[in-house]
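A single chain comes next, written as structure tokens; it is the form predicted alone.
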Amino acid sequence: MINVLFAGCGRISDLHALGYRDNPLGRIYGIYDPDREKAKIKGALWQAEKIYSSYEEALADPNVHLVEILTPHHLHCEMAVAAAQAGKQISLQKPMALNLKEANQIIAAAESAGVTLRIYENFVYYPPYVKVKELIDNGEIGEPLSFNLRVRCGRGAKAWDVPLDAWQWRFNPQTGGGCPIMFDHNYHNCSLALYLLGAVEKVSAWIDQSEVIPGSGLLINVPAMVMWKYRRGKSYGNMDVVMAPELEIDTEHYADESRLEITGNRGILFVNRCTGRLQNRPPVELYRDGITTAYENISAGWEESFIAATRDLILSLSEGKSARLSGQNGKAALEFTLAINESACSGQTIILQEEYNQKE
């Protein structure tokens, strides 16, 4: 049984916890959060044995095998390095760091200590995206030519109630690394683009600003338009991100939604939902040779991606295997995310350097 420490009990931890329900290989053993009362509440809910007063106390516990770091981004580097030095396996919430220098420090610490470093990214475990990856690899659309992603942020009557303190640190560049949508959330999109079609050669982006709430003066970095060229053949990608405050989205999670279209030289793949639902269409559709095939029987709840990501890591660790989503792949996705913002600020096309292992 792998004993897991949850370092951080923010909103996203509820989804991380799902993969440990009835898991015969791993359990939530201990919890640390600066808000001790919050830690106690989550500890009771998840039946954790230990509530720690400090992160140092938790790392000193020999019964802790794996640390799930679920804290604000500016704490990732320090906490991951400390976990590695304590000999703990590491699951680090995305994005792995604020910059590439910190990413290198984390990777080096894990390698020096000989511990597993997995960068948590649930989108590449989302069943519709996994199905699309399978179809691409099987040649169902031929040679991929374009990746087109549309992201819409709106409102939802059933959407998550996200506490104000969970938003505030994301709007501070010193703690969140950049504005929430095009840094924090956009890491998901960049990771997905790499996972499906491989390494990116160069990127250009245009990012505007909008008020989160009209009259509030609080700005968020949308609308945005991003274009990039893959290293493979003549494959290109683009993404547009829009905030539409009056757009109602059917969701039990964040009030945003993504729709993906990948065109190959002999067919087109569509993913029609992710965190929510905008259309009454199958999760995945394949158009080829004049025929549209609908893949209806795919589990499409967003929470399924978290369950799959957690269970895959625990299974890999229990079998002594390398974890998917290595530090290097996390660094490549971080570089892509940072390059988008750099291009928008500089007005220049940014060349990417990091390698990405699409077979992970």
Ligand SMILES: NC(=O)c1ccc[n+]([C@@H]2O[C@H](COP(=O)([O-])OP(=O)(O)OC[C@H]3O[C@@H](n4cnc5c(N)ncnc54)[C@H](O)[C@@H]3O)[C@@H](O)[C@H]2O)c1
The other form holds:
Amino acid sequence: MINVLFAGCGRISDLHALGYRDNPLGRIYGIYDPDREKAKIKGALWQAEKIYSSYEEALADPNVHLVEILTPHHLHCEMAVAAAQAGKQISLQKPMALNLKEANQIIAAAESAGVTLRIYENFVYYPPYVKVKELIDNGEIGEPLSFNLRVRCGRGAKAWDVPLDAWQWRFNPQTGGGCPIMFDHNYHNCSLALYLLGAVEKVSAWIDQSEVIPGSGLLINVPAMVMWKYRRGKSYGNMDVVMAPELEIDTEHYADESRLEITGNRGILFVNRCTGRLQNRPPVELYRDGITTAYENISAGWEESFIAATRDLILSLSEGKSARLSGQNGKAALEFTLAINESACSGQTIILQEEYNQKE
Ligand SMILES: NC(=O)c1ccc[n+]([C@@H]2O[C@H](COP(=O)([O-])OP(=O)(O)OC[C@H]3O[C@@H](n4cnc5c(N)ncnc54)[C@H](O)[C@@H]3O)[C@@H](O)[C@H]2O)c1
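I have the form predicted alone already, so could you send the form predicted together with the ligand?
Let's see the whole complex now, leading with the same chain.
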């Protein structure tokens, strides 16, 4: 049984907790959050044995095997380095850090301590995307030529409640990178683009600004248009991100959704939903030779991606294997995300350097 410490028990911890339900290999053993009241409530809900009064106290507990770091981005580096130095296995929520220098420090600390470092990113475990990866790898669409992602941020009558303080640190460049959509959220899109078609060579982007609520003066970095070239063959990617405040999205989580189309030289794959849903279409469709095949029986709730990601991590650790989503791949996704913002600021095409291994 792997004993897990939740360091931070804010909004996203609720979806992390799902992967430990009825999990014979791992359990939420302890919680540390400076918000003691929240830690107590969640601790009771998840039947955690320990609520710690400091992170140092939690790391000093020999019964803690794995630390899930679920805190604002600016804390990731120091908390991951401390966990490595305490000899704990690490699951670190995306983005691993605010910049590549911090990412290098985290990777070096984990390597020198000989502990597992896993950068938690759930999109690459979302069952429809996993299916699409399998279909691409099986050659169903031939050689992939184009990755096209449409991201729509709207409103959702059933969307979950995100407390104001969980937004505030995201708008601050020092704590959250300052770009809730094109840094914090866009990391997922970059991670997905790498997972499906491999390493990226260069990227160009335009990013505009819009008021979050008309008349509020609070700006958010959309709409955005991004295009990139993969290192593989003649494959290109593009993404457009739009905020449509009156677009109703069927979701129980964040009020955004993505639709993906991947064209190969003999077919096209469509993923019609992710965090939310717009049209009533099957999660995955394959068009080839005049025939459209619908893949209806895929679990397509967004929470399934968290359950699968957590379960895979715990299973890998219990088998003594390194988990998917290595520090290096987390760094490559971070570099891609940062390069998009850098290109938009500088008006230049940015060449990427990091290696990405689709198997890690
Ligand atoms: N995979 C996803 O789809 C997804 C979605 C949301 C958030 N996230 C990631 O999860 C992380 C947390 O985001 P959130 O939405 O849960 O934020 P949140 O603001 O809801 O929660 C953050 C929690 O961290 C706690 N905290 C602050 N300082 C701490 C410290 N020193 N030690 C321990 N806990 C501390 C806060 O009290 C709060 O409870 C971020 O890195 C974010 O990128 C990922």
